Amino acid sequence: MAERAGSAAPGQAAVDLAGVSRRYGDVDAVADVSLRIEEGEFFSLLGPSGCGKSTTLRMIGGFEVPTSGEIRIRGVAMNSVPPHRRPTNMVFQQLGLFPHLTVFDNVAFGLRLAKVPRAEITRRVARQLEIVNLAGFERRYPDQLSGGQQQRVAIARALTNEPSVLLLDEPLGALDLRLRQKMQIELKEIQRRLNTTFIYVTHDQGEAFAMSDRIGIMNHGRLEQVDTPRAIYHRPATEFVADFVGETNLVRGKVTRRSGDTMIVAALGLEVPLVASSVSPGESVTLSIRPEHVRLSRIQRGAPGMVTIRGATFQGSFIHYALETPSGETISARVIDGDASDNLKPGDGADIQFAVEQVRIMG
């Protein structure tokens, strides 16, 4: 059983890692990760399957030991130190209840193979399943249960013996989207009120973006950034990340000129004024436009369009367009619905125009 870590020290971090690498054989499953993770913080990990998050995770929890690097908690240093030495316990997506055990035998478990006295197992256990708001469900068992209680028995059970640091590795995959959903509230809810660190691994970023704090963006096993998750959405740092977060065109276009703290960018047929950058006029660069800024307005009929309409897709609150610029090139727009330009039709001519301050340079 994992043991119980004294508070961090003013200005030290929960978890820092630092240059930590993991390979098998030619393949660096995770290479030279460095990263802070803040006291109370709630953090994820995001990225698509194979990337390194979840090896990431398991080094945390000792369950896998860095090739390179130092991994500390609280300060203290961690990569000699067993799974079960270590002020971290963890969460998986198959939550490995005991169905033959009640609810509060299975969040009790690891306390009595602790030897925790009975009276202080009592105590732990009422004010965990308080917490995750099954208080009266002590004597049913897991299949009397629906997938999000079984889901907060686990989550109890894991923070039954205090840790510094809770874990979880994709828990609520298993769930359908109206429940995963629903957990994703009381789950950010309960580290809250805990105000314990957690490390949250998923490839799903609507998951990151709804309980954490901040969010590591992860590929190939680096990461690519790690900031709140509106920097993230509206500042991606790199293509891979403008590309895997939400949804975005990306724009090749050229740098013509420059005029004080304006640069100009031809792209799609139109001059782009965007804050000057490091980019010298002749150069290429990657513009990442979200669907959302752009801006459409029709144009007369049989006179020329800066983009054709391919398809409209109603989407509840907006509808997205596929637009076909003169090069062929296609990029999409999201207009709310009820806009001047939501009645739009395949084959009408439109103009458009961008929300520069949201556009990005990529380089």
Second form
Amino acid sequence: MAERAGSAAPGQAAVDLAGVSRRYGDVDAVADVSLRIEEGEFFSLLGPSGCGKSTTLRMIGGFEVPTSGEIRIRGVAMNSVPPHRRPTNMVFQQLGLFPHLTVFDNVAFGLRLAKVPRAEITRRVARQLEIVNLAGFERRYPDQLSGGQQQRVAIARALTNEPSVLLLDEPLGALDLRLRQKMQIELKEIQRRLNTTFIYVTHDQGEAFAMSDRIGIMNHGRLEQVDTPRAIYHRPATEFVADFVGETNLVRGKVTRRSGDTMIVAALGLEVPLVASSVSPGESVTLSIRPEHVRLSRIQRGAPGMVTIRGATFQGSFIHYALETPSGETISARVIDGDASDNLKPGDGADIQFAVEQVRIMG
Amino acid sequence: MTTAAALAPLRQPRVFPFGIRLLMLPAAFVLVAVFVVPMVYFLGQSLDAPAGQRGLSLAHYREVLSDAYYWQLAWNSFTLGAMVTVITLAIAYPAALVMAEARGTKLFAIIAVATFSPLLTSVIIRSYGWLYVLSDRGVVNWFLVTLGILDAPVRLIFNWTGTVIAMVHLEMPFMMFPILSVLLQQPPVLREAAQDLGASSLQTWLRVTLPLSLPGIVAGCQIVFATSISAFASPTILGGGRVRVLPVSIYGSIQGLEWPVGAVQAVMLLALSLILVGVFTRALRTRARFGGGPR
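Moving on from the form predicted on its own, kindly provide the form predicted in complex with its partner chain as a structure.
Zooming out: every chain and molecule, the one shown earlier first.
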């Protein structure tokens, strides 16, 4: 495949998007996305449906053409290159296995087109099927395989061409939870072993977090934040990211005064002390408080607490509480089952504390 | 997979409750009353003993099958069926590709109406229409002569040319429909996957679209062949007596009150039809799969 895949030069991005947009009529499906994905990286595009993540992926694969901006793969401009001449391969959401071909012929499809010698085809297909754990299934047809097996054929088929970049468009969407988790581990393992750049599109943050080196969060066609899973979870850059990734309470407040290094923020009818240098008294702010960072302490029954329990849901390893704050707003708290505050009832009062070092101030 | 879902009901033998089977009764009744009974009666005539004798006999078969004239008729019927089938396929397949591509657009509707419109008029009217269009002073000849492509009008009617043209028009929807339906069933992702793996448009068509449209092509060919070898109106009106095919001859035999001779020819026609349908079905079942698998 020498004519398809360029070789990696040191310091060169595997994929480089520069101001890429895609318009349909007067709707921006993708708006001004700039992104650099490194060699050997497992990169996920995460966002709600319709956020432009699939369109972005399809532009990298050549199935959509950017309205403006430039896509480079290993430094080579790709905008006018059709899919069949790009050094990328795609695992499609609907898989797209050829129903009239056996597993072997599906996986060998790209190699035959590239006129690879027959002996080498047999060898490479066998190796690829071994990687995805499907040795012995060569003569089966796709409709004789389970969902998970079909999935792995699709991955093997996309990998036999040894693409510079493997594109995966929600490939696990159709599988049940258990199989999906198993495949996530396998995919990550395959990626690590082959050291190929993977670009993975999903709306499932658990999936993105489980596999990715870095994640790009998209919303309304725009890239909201690009960072490691940890950084995105703990330091969301925008309200959207804070809300979309994990669960959070977005709370409006106002900085009332400074006390040493600490800013006192009035929010929820409470005073929240926060260590922050980026804001000054008088400023309006939005706080992002994750439910697991809300601490409750029970008070004597009947005594008025800072908050009132409005709802309690048992969710296995933790209890989810809906709390009414003095301002009348409702926020969520999440308490580990076994905690002293795990059996509060609706109507009970409780005192509340925030793990202030975990509270984010969003501009 | 779509295919898995589509094939599953065929693989599992299903038991239909008696009540459901009862729903077949009206259809079964009509089939027996207006098809099986007359057919058996008519075919029975082919076994009638010659005049003046009693009982069953193969005399009429001997008479017809030993006469080269009737074999020529059968050959003519086969030739007509094959020509119409091949030409219809050659026109319908590309058009169906365009239609499948244009699904949901105005172009789709235009091609659909153009293709299926022959079904709206009677075959007789349509045949006379073609007679007019193709005649020496018809639109086609006028056009060719005016443009200087021809010096003098070419004979397009009362011969094979006119018959084939009219029949291709008539058969077009029967070829289009099965092909279009398999093309519309192909998920677009299959072609994208082929392109993604390095296939050009032509290679994608050869390796994916074409093999997956074979069932539609075979079904279309079977219908078109079977109906065109038994066509009567077009060969009669546009053939002007020069297109000697079995149905025209059967009609003649019956007009001449030679029912048994007509019945034997009908058996020949039926055999021709069954052989071709069988060959097509077999071709589909044992078709060479593209690729070839591990060796």
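As the structure is a computational prediction, the values presented were derived from the model and not from experiment. Positions refer to the first chain, counted from 1. In this text, the rigid core denotes the largest set of C-alpha atoms whose superposition between the two forms falls within 1.5 Å.
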Exercise. For S259, is the CA shift between these two forms at least 2 Å following rigid-core superposition?
Worked result: yes
Exercise. Against the rigid core, is the Cα displacement of L270 between these two forms at least 2 Å?
Worked result: yes
Exercise. After superposition on the rigid core, does the Cα atom of T102 shift by at least 2 Å between these two forms?
Worked result: yes
